[in-house]
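Quick heads-up: it's one chain on its own, the form predicted in complex with its partner chain, in C-alpha cells.
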Amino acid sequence: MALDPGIVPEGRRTFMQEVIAATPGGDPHLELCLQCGTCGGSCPSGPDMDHTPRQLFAMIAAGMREDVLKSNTPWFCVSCYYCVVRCPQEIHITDIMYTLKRMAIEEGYYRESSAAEAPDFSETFIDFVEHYGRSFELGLATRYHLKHHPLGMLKMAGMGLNMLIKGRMDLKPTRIEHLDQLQAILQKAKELEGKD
C-alpha cells in the first residue's frame, strides 16, 4: 500500500489534484470531504462495495492510487446521483466516479477489480455507438454475454426472445444519416483528449 508522505516533489500533482483535474464540468470540491458518510450511506449499490465512496476519497487524499483504480466502488456506481445531492460540501461524487473508471481503465488496474467486466459492458455499448450512432440492444446483449458470460447467455436469451415477441427489440441496429459526421466529431474530441 502506497501511502502519500505529504511531501510532492515540486511540479508534480498530488494523486488528488489529477483527480480533480480530469474531471471536467467545474470545481468538483474533492478537498472539501469531511468525512461524515453521507455518501456510503445513501449508496444504493454501497452494500457491494470493496470501499465505500467516503472511503475511496480519504484514500485519494492519502495518494493510495493503486488501491483506488482497483476498487470496484466506481463501478458499482450506479449513476442514481443520490450522493451528490446529499453531500454537505456538494462535492460532484458521481463525476468523480466516472473519472476514477477512465484512470482505472488508462492504467489497466480495472482488471484487477472485481468488475473487471464493466468496463467492457461499456465499451461493447459504445462501439456501437460509435459505429451506428444509436444503441443496438440485441447486438449488445449478445456480444457482451457471449465474451463474459456464455452460460448466462442462455438465461438472457429467454428474455431477449421475449423481447423480440414483444416487439421491444429489433434484429437490425439503426444507422443515423450522417453518421460520417459523427464519427469526425467524436475522432476530433479523442485527439484534443490525447487518446487518439
Partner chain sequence: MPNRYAYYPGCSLEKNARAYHISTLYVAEKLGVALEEVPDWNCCGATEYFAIAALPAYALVARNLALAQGMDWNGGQRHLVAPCSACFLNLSKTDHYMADSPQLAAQVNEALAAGGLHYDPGAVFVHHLLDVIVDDVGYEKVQEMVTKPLFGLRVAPYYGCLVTRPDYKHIHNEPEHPFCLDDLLAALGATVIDYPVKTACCGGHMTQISEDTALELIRRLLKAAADYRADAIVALCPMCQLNLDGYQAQVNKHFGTDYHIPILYFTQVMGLAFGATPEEIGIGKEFVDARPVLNKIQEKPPEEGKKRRKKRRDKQALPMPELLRTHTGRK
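As the structure is a prediction and not an experimental result, all values here were calculated from the model. Numbering follows the first chain given and starts at 1. Here the rigid core means the biggest group of C-alpha atoms that line up within 1.5 Å when the two forms are laid on top of each other. What changes on going to the form predicted on its own:
Core-superposed comparison between the two forms: the CA of A184 exceeds or equals a 2 Å shift. In a rigid-core overlay of the protein, I105 has its C-alpha displaced by under 2 Å between the two forms. After superposing the rigid core, the Cα of T142 is displaced by 2 Å or more between the two forms.
Swap state to the form predicted on its own from the form predicted in complex with its partner chain:
Just this one chain is shown here; partners and other molecules are left out.
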C-alpha cells in the first residue's frame, strides 16, 4: 500500500513520508523495499558508502533523519541507475538519493558527512556545464584541489601530465555548439523547480 504524503499534515509526517513527498516524479515506491540488498550489490560505489541503499532505506523507515542526512551514501551515488534496473520492487533509488542530497544541503547535515566537499564539487561541475555545455576536467580538478586539498594537486600532477600528453584532457574549456539552446533548457528547469 503506497503512502500518500498529501493526506498527512506536514508537521505530522514521518521521515519516510517526507522523503517520498520530496522526491519528484511521483511515488518512488520507497515503502516497498524488501531489504534484499540487490541495490548495494549492484552499486559500483557501494564499497565507498558508509551505508548501502538498503540500509539507508531501513534507517529512513526507522526515522533516523540525522544519521541518514549525514551519510555519504547519496553523495557517492554515480547515477548509473543500475540499482533501479535491478530492483525487484522498481524503487526509484537514484531519485531518492537526489532527494536526500537536497535535504542534507537544506538542513546543513552534509557538512558532517565524510563527503562534505561533494556539494562544492557538484556546484563547480554544474558551473562548467552551464557556461560551456560540458565538463572541463582540468578546471574541475584544479578548483576542487585549490579549495579543499592544495597539496593534493601535487599527487595528481603526474596523472594530469600523462592525460595531457595522450590527448585525454584539454588545457582550456571548449563550448558545445548551440550552447544557447542548452542554457534555455537549464533555465526552464530552474523555473519549474522554483529556484529562479
